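Given as structure tokens, the chain that follows is alone and in the form predicted on its own.
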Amino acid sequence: MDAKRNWTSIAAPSLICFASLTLFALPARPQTGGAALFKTKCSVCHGADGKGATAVGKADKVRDLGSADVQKQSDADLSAVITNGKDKMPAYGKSLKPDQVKDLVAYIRSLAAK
């Protein structure tokens, strides 16, 4: 009976440890869609949080993308600004596909002030 108890006292913690390592060893999900596009195309001016608190954002008086003022705009309005540009913001219509613009609009919606 002692041999059986010794085996289970080693096997059970080992199994738990192995299961934990397997769970934590899963690869992290890469950023995709709007979040990744925003990071590469927009965050230089708008900042990672969309507040526009970067040096370029402050100089160009970039609006907070989470503000009610921006969030009240329609998806079509936001898409038009991304595609055609506005004021100092460049147009991205030639470098982004329509689905990418749609992903960016969805990401901007996720920045809404809570």
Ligand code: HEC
Given for the second form:
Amino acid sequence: MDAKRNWTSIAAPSLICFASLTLFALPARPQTGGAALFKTKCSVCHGADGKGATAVGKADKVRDLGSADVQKQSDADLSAVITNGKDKMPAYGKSLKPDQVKDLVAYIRSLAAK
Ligand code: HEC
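To complete the pair, please output the form predicted together with ligand HEC; the form predicted on its own was given just before.
The next block holds the full complex; its first chain is the one shown before.
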């Protein structure tokens, strides 16, 4: 009896503690979503900084995503390229959710040359 009561008196508070940690950790995700996605899906060609200084980027003349030429396009234009692809740029409409494309566009905006 005693042993069981001891177990729950330790387990219950630590479960509550763990649950609240998880709750706090979740809201932070959307902010970094674009950056993390970009790193895993796009940096192969565009480079982690979006400058396109990769082997593929140079061969296919990928533009610096932070450059004025790219930044002057609307969010809708950039989303369309990511969703539908463009020449050698693969289409991500099937593998990414609209929210993820939005996160990526926001990340591309953060690369704008200052
Ligand atoms: C296989 C290599 C490759 C991958 C992976 C890739 N891209 Fe691209 N991307 C390209 C190429 C090549 C172009 C240039 C297309 C053109 O204009 O002819 C391009 C163009 C773009 C453009 C338009 C830029 C401009 O010049 O107007 C955007 C925005 C873009 N990519 C975003 C992304 C995002 C976001 C991802 C990840 C989800 C991604 N790309 C993954 C190769 C790639």
